[in-house]
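Below you'll find only one chain, the form predicted on its own, shown as structure tokens.
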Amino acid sequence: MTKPLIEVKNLKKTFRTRGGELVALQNINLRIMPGEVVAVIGSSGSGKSTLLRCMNLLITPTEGQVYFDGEVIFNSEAPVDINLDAVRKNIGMVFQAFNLFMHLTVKNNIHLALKRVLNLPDEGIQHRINDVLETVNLSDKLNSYPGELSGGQQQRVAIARVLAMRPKLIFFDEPTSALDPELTGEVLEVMKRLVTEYQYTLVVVSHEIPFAREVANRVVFMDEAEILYEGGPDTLVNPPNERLKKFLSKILSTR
């Protein structure tokens, strides 16, 4: 039987705040099979983000536990022995703001983590570093500075960096909410070909709804800190629940 590559059980998350505590994530369950497209989806504030900074221990969740490839790699409730490094390296991120190096190249943004990180020779990295940016389509960007490229290029490089790690798994938390909207149709393909020619497996926190009803195997509808709805690509079409409908309506109403 196959197992969860990423699971999260009875995952919880809170903030203190000035006026109390902040419940950012409660009551949260959720398996990732290897090779799905998971979409998350739900209104600002309700707890998208947070669950992927919790997945990949980003921010360290108040309660429960966070299983990765069969281990447990964190649990509230014992202390875990394990390399957080080495998980972190099969789990990629691609965050809203590029965080790229302004000062470096377009080589050398990709070259740092792999020299570093998993200190590959020098012949091994230029192949790595050829062959992503040929993936996101950004071959003739090599020397390139990221103030030279367009946000849509940026984001693309940082998509190609995170492919040079060789992931696992990869977490886009809302990756084209920064773009204007002509630039947002070159990410998304990227990110398809991520699915239809690669197979990876990526979780996508996004209000691209056309993105996710073609690409996704599965919508988690968040709502108040909770996974309020869980289902196929269908859910999108014809909302199950009353409180998925409003949202759905209310993001392709400004679409």
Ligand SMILES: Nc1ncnc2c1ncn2[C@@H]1O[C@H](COP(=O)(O)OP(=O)(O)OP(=O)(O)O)[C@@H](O)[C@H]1O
The other form holds:
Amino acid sequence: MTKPLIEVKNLKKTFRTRGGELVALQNINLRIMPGEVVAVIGSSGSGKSTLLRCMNLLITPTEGQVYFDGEVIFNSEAPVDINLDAVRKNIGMVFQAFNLFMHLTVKNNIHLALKRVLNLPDEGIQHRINDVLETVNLSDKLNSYPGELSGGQQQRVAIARVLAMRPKLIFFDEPTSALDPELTGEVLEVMKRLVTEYQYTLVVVSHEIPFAREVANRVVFMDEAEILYEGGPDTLVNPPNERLKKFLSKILSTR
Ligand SMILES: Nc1ncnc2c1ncn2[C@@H]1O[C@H](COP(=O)(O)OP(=O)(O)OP(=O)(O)O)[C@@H](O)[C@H]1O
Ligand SMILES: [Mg+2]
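With the form predicted on its own done, generate the form predicted in complex with the ligand in the same format.
Zooming out: every chain and molecule, the one shown earlier first.
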């Protein structure tokens, strides 16, 4: 039987705030199978980013277990001896803000990431850089600086930088919400290509509903720190849940 790439059991995350304790996630159980594309939607503050960050251990969950590729990588009940770098290298993450180094060329942005994380020899690195820039259609921007690129192109460089690590799956946290609509399309196009041509496993937090309908196998709706509903992409056409229905009509009316 195929094992999940990521599995989360009984996850809870609380933050200490001035007002006391804030529950950002609770009762979270989720499995991401190889080859799946999972769209995570839900209103602001519902816990979407916190979920991604707990799954790749960018932040430490308060309770529960996280498994990566069949191995436990976090257990609140017993310390786990793992190589965090090895886990992170296999879980790429693309953020809303592209987080590129503005003083480095496209090539050197990717080069630095590869050198730091993988310590590959220079020839291997060059080959990978050419490869990933081709995937995101930016081969001609090898020597450009991020400031010379559009927002959509910068985000595609950020995606290329993640692809260069050859991760087993990629998390996207609102990758297009800082972009104008005309630039959003080109980034979504590249993401779609990762699925159709490269069979990447993706978890995408995004409110691009047409994209989710077309590309996702599964939709996860978060509400008030919990997964309120999980279903196929048809869920977005005929929402079987009142709160999901309300949420969808709200985001569709703001577009
Ligand atoms: N580092 C932190 N310290 C305290 N509270 C936090 C922290 N990070 C997140 N939170 C809180 O946890 C809750 C969930 O936040 P999260 O960023 O996961 O929401 P989200 O669904 O990604 O929202 P958005 O759509 O606005 O990005 C929110 O109430 C937020 O204020
Ligand atoms: Mg968020």
